[in-house]
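This document starts with one chain, in the form predicted alone, laid out as structure tokens.
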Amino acid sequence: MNKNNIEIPNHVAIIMDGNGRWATKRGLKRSEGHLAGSKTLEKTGVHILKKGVKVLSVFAFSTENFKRSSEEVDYLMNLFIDMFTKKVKEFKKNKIKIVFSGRKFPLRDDVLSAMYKIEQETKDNTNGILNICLNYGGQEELIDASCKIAEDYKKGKLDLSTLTKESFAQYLYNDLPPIDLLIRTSGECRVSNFMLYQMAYSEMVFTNTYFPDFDEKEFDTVLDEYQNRNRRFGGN
């Protein structure tokens, strides 16, 4: 087994498909799907920041799925309502610090009060940062970067020759680490506009499970595979 890294990766990324195939095999509404899959989440997601891991970020919903059908939409939303309300006790007991990224429009107003209150609970945690990323889009993150430059270059605030690689991630929706395993659940091989910039050297693992049976168990198995990973980085 090939060690020679840092065996628990900082930062991982799930981005969570399957949720509605997983329904449809069972003959049910895809709505069930969803919340097996927000079920999904708050075990495995508490049980990977327990691991040692600093970051988790999921791809909750993509600037995209707005063009699912409106009763869709709006179970979702809901359930991110319902969600964010309800178990920010289980998130401030493991002591998890919730952060979001994405744009705020067209997010209903609801939905954006329910996100501001659980970071606002949260924002003190130390042991892990579950990074949510709803009505999210890698290349919108890295257009309203751009925009964010322009502007402190246009007020003076930022020279370009001192913009680099880290100076940029700063104006991301979140500064966080780069991102070192990127799992996607249900069999899509591709990355679907998620985290672009973060995943620059990340390995990635795609697996054929549907997003609710991904356990602690499977993670396990993918931080298994992670660890066999020889990371060069371009050295060699």
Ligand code: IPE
Contents of the next structure:
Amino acid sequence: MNKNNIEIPNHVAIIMDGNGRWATKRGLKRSEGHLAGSKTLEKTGVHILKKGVKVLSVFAFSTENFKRSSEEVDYLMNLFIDMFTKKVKEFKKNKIKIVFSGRKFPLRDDVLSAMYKIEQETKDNTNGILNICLNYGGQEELIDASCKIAEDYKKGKLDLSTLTKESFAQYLYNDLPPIDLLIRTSGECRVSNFMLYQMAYSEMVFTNTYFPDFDEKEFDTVLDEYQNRNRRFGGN
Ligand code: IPE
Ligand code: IPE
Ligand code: MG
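Given the form predicted alone, corresponding form predicted together with this ligand:
Below is the entire complex, every chain and molecule, led by the chain shown above.
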């Protein structure tokens, strides 16, 4: 097969969807789907970064997910604490730096301190970045960036005529490269307020697999599809 683009994508992003349906299909509670999804993240995530991908962004909890029952939200928050304090061992072993994107409010203090701790523990790691989007909204990120820009302008720290796509990115939650490959599992074909600025020119792959079943082999198939795409960026 003729490969147009044999490169490994610099930045891969995953909308990890379908945990609930994965569990329901098996007669399990939705929470068991989230637990299974957290295990998949560690296994498949490490595989992706080992392939040479520099940044892996994952959608763990959206600003809109607070609409869910308090039982489900509480379960997820406790699962995040558990992951950041006891798990993510493989990411640490492989010297991956963990960062977070999203708003702090209204996250619980115990969740925020677990996030802070893992960020501190991994801040000097240089083998890749895992960007966990938690209480994250793409529109919210753009609003927050606009407010920071207005503050800098007001203080005389920013000349608006110098703003570029790259310098604007410095005002986002994390200054990350553009997303090359965006994957959404579970068959839904929408972006659900995920990284709107960063996905401007990303290649998108929608797969029917529920996230807990998204394994290394399936990522390699998606990578193959990516490498057969012809990225034109508006050129010809
Ligand atoms: C994704 O799985 C995880 C989160 C949104 C936290 P879902 O919980 O959305 O699973 P489905 O879409 O209901 O199957
Ligand atoms: C998007 O999934 C958010 C995460 C994967 C964390 P949702 O399940 O919340 O999205 P919608 O509601 O189907 O658009
Ligand atoms: Mg969903």
